[in-house]
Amino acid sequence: MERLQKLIAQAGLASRRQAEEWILQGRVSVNGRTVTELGAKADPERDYVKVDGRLIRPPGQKVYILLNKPRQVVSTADDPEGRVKVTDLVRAGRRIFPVGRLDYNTEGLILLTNDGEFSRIVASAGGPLEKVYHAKVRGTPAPEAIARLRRGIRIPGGVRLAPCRIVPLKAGSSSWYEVTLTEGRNRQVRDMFGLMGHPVLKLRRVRIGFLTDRGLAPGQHRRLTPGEVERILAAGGRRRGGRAEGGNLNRSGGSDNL
């Protein structure tokens, strides 16, 4: 017996968090009965689990794709406005979903997969994969402002952002900074600099853990190698077919560091 959100994630329809929302919304049924309890379980070999009336099936081959998302592409598998989606840029041969999101006008690296556990590891706040961005901002923030951002600031709504690394790349009427985050709040980089009075003009994600945009022009993608997948799963405490101790995949170097 498995929890419904896990079965849905394993089928490649959504992440576990999204699957939990579907359950609470009454979109999931087991053997014809709508289920709205997050603790509900089902036997994938005997029970009929449906999402919006569609029978889910166990996944086939797992797919792991790294895409360099262009600007003006949405980071979703469905869009009611009919805009270009990240899934439109990839031919995976099966249903996949993006891991996390990049803003419509933000470009850079995003992962797509049908492996819910892999998605959880990559997207988890404070997890093993830091995200690195290059941001072009209006003007040049004062050193005191950059120091505040490095320590972590409180944004509207009362949420306090975690400390981050910020490295100046180029100063001028518009300045470039490299920002390294260990959490992935929506619009975090834009909100950080915007609160300092220096709105972000351009933003791109150039690294996820050890995965870089080297050799990938905007709109291009590639499949992860088996070794890359294993390193990410191991960092989250899992290997295919077994358990593994977690490691840090953020810096280049030895087997546990990138």
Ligand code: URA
Given for the second form:
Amino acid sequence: MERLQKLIAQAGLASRRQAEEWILQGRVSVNGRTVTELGAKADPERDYVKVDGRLIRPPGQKVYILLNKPRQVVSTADDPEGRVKVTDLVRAGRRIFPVGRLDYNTEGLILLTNDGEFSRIVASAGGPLEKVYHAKVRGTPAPEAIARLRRGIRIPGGVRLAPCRIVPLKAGSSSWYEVTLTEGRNRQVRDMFGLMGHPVLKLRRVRIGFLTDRGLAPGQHRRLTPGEVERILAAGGRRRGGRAEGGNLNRSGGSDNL
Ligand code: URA
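For comparison with the form predicted alone, produce the structure of the form predicted in complex with this ligand.
Up next: the whole complex, starting with the chain shown before.
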């Protein structure tokens, strides 16, 4: 059980103080009954809390959102520096958190949810959902540098990265590559090319498993369909059951040998 002002604030509708005013003004109801005491509580998993007749969070409902994060937005739910957060770009009607991270200056797909199990499946290293990036780097790395990156280099701290796919897209004074990772270390793509002497100038995540950025401009988001959520949850279940990883959640894109 939680105080109503806390539930309303957690849903992202108002500050606690504002929510208290709404309660005193008789704008809040629980299971159809108007509540005007500030001490009143409700169970977010069982009770129907409404503000001005609108349900703030259907009990127990899980939320799954795919956002195309613009650059210069932080992908955490809190930011001490007060910068724009991914959660500021999405109205979910309840508290949600980003799955994994994208750097402040990285653009592209990120999932937000309030479902911890879903988050674990999407973020798990070697899990069923590969992450595909388009990276613009300074100059053109030598073929041997790209081959080393594909095999998996050792990064500072001693960790060896898993092998990955890298497909050249465009070469010149700067070059574009498509990089497909099955793990998600902090700043992984930037570190990989940076260590080869070719810093990343632009970075965009264009695919998470079968979820692409088609139709989603930077700053736009959409809810996952029930079918998409099912596919991801089922893939997590299959992994726990010990069956083959990867499954059909990744489009091959015809580049598996590169
Ligand atoms: N790799 C990076 O370097 N940055 C990201 O945001 C994601 C992957």
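This structure is a prediction, so every number in the text was calculated from the model and none was measured. Here, rigid core means the biggest group of C-alpha atoms that superpose within 1.5 Å across both forms. Positions refer to the first chain, counted from 1.
A.B. asks: Once the two forms are fit on the core, has residue 51 moved its CA by at least 2 Å between the two forms?
C.D. replies: Moves: yes, 2 Å or greater.
A.B. asks: Check the Cα of residue 7 between the two forms on a core superposition and give its shift in Å.
C.D. replies: On core superposition, this C-alpha lies 16.6 Å from its counterpart.
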